[in-house]
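So this first bit is one chain, no partners, the form predicted on its own, shown in structure tokens.
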Amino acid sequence: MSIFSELAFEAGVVARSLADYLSGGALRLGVTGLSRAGKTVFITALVDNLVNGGRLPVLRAAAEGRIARVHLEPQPDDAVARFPYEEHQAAMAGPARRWPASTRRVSQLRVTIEFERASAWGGARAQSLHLDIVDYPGEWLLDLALIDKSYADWSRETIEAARARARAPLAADWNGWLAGLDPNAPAEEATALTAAELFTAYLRQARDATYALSTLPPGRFLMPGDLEGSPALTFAPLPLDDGAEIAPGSLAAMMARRYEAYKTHVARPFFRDHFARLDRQIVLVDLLAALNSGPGALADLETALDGVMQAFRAGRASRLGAIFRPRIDRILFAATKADHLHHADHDRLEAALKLMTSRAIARAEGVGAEIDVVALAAVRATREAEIRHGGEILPAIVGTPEAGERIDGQAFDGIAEAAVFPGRLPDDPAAALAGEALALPEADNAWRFLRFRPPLTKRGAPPPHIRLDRALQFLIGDRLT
């Protein structure tokens, strides 16, 4: 990138952020999720308990009695596309009770809240927050980490990852075309379309739920959108030669210039025009996949960690950055579908997820922002029980998977409840970060998770949760004080 579209690309930063400073008063909000974590379910499930009064006992301002009124409002950004709230909400209440399908694309809802200050120190007591959420893929927050990566690291970092164990058998066809290539041989486009297309296939079976690995950038190779067939997402990480120069005119040399083309038209435009905006973030991160998988996928999703916060230092190098952008000053890492285990283990849970984010933390420098770590479900799709197994007695969540869910080669229907023991974590945080298997009993040892519908609720009542309350304090309930 030159030193002029680097300084051009500054600007825009600044710009944008002047005129939100200008603009006034919103807290704009990023949610994001890593690996299917539920990041759509989560929006629709905050802003049906804000506008449609929740039980929400630990986030003050509503313990209080104090919030008002809760309203959506039009989106100040009209070139961005507003989530649809309204579909998904009627999705899972609805008669079919279906969890929302996935957003693909940057979207945005603003809420407004009017409360009653918690003292009449400092002016009127009647206030009004609006609060922007901004709904991005995950994949597309960890693209942030390539803008300070030069493409000889981003390919030697990216092989290294496609030859580990987890990931080996399901790059297997890409390490063998790569094994015989020559990285200095004459630049062709039918080559780099072979070679995009195998790297695609990789991180498209690595993405699956079977495998639940979470470190897949470039991320828009598996959301391609309007940029499809373009030679910006038509590269793909070649082994080079530690410190030796890329040939001109070479395949390498091709490569490595799409892969800048990527950050200019890609990553840096959506670090511009939405992430360096944001105020606070909420990251959510499908914890029990992973620990389902082993050790495998949580090596993958420590490593999707780092790059998250790498991304929170994206860009900051810069003397203007550091003035005029608005900083990120609480990030939440929240373990989703904690509904999936008894409540016992939710401590459990989420010591899991702090340990790995505390050593995400201590390998990053200069985050700047205050993190917290939660266990959440922002739907309870299950409750709890007792049930009777070789003569124990074991905690149990009752629920309704989903058609075609199975358990002990029974098949379910989408209609039939089941109640089952969904296993023990570790007491020890480290064991369970180092694969150890969920505790079950000896006939249930290859029980995975199930996925359960959505619960049925009363006409016009929010879904039960479990700490949503809690995450809106933490994220914004100093606001509203």
Ligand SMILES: Nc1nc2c(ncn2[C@@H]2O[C@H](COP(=O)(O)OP(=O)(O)O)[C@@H](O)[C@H]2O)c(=O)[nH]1
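None of the values given here were measured: they were computed from a predicted structure. Definition used throughout: the rigid core is the maximal C-alpha set that superposes within 1.5 Å between two forms. Numbering follows the first chain given and starts at 1. First, how it differs from the form predicted in complex with this ligand.
- Relative to the superposed rigid core, G294 undergoes a CA displacement smaller than 2 Å between the two forms.
- Core-superposed comparison between the two forms: the Cα of P100 travels less than 2 Å.
- Core-superposed comparison between the two forms: the CA of L198 stays below a 2 Å shift.
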Given for the second form:
Amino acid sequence: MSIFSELAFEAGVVARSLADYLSGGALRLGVTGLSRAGKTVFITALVDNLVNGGRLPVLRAAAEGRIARVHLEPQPDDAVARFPYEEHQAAMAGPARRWPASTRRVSQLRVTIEFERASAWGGARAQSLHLDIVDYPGEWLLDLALIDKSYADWSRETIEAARARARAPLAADWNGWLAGLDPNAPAEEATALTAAELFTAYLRQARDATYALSTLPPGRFLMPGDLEGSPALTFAPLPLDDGAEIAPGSLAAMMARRYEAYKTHVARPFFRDHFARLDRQIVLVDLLAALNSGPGALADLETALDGVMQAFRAGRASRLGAIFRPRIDRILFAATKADHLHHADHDRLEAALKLMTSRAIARAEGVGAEIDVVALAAVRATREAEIRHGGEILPAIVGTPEAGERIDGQAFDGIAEAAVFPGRLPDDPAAALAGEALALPEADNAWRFLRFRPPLTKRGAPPPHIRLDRALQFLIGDRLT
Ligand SMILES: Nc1nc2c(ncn2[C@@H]2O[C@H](COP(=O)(O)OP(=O)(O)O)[C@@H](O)[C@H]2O)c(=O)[nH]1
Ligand SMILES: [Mg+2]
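What would you give as the form predicted in complex with this ligand, now that the form predicted on its own is on the page?
Up next: the whole complex, starting with the chain shown before.
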């Protein structure tokens, strides 16, 4: 793509942000995270708490009683799917108490917050803030790393990563197939399809909950949105000799062309239409799943966070950044599902995420935005209890395990409650990230994959949460003063 067309599309971005600016207080909040990190639950709970007067004491405007009314409005972007808040909220709060169905594309929702100014300065002037919440898969963010990368470099890195200890067994089929392949053979659609299928199967397996490995780009291979089956998604890395020319008409040439098409038709438009227009960003991280899964998953998650940090930095450092000043000025990293731990461990979870992100920030050589870290539960599905166990009093959490979940060979029916001992995180965050096992009172690890149903709530009342208000204060609090 030439500088000229880049200028043209960046100018479009600037024009739109000016329109946002002129319309008064609008703030675009990006909510991202890898698949199953908790984006849908987070947005649903956030909106529910704002609209239905949830308890948000750390959000200053709420504590000071300055929030007059919060309501949903039609979103300004006609071409983007609306986040189906009502459906998700009903699934969790209704009699079925089901977690919302997973989503696979960008969606957006506008919440308008009417509030009173904090200072009596201009009188108690009523104001409104249009909060545009944009839900997008974190996998797509990792694609930004591809924009400046050649097909050959990407191939080499991706094949190398697949040989790492944690991934090699999952990539065995694909690697085996690659071994017998000549990248310079004539291009055949059937070969490209097989390559893409085997490569995607490997990515999918790595993401599976049992391994909880983080995804590698291209992000659309697992989250294709509307592009499923298109040539722009039908490619895979090939082992290319260092510095060797790619022969015209070869399989490698076809793959390289599709890789470029992916960048042009997928990665760049996402950056232009969504990412570059965000003002604030929350990155949800299922750190608990990685801690439970072990050192391989932790190392992998850290690599993914590195990729995310590079994306935040890319806009600033690159040519694009010189033309268009990125707007994201606050980024919150949030460890989700903290309700699986006793409250004594919330700070430890937060410290572990803080350490992990600070290492990633150091590698990204700065990100250029204010950053904070929190451990939260958008929906608190458990409560705490103390349980006598062999003469000891142990902190436990109590919730309704999902039907079919098992512990100690006992299967749950989705109705009965159960008390489980959550593992304890080590005091030292470095030890936690090194994969030191959660210290359990017993050797039974079954709880680790125990999923609870959403909590029982009073009709119309938002579900309880942990530190959701702290997240909100950091993300939008300054715009409600
Ligand atoms: N206990 C608990 N579970 C959660 C919470 N947030 C997400 N989950 C679980 O994680 C799953 C994935 O969450 P979801 O929001 O769909 O993830 P997404 O793929 O990032 O949108 C849900 O189905 C829940 O089982 C939370 O705050 N507490
Ligand atoms: Mg989702």
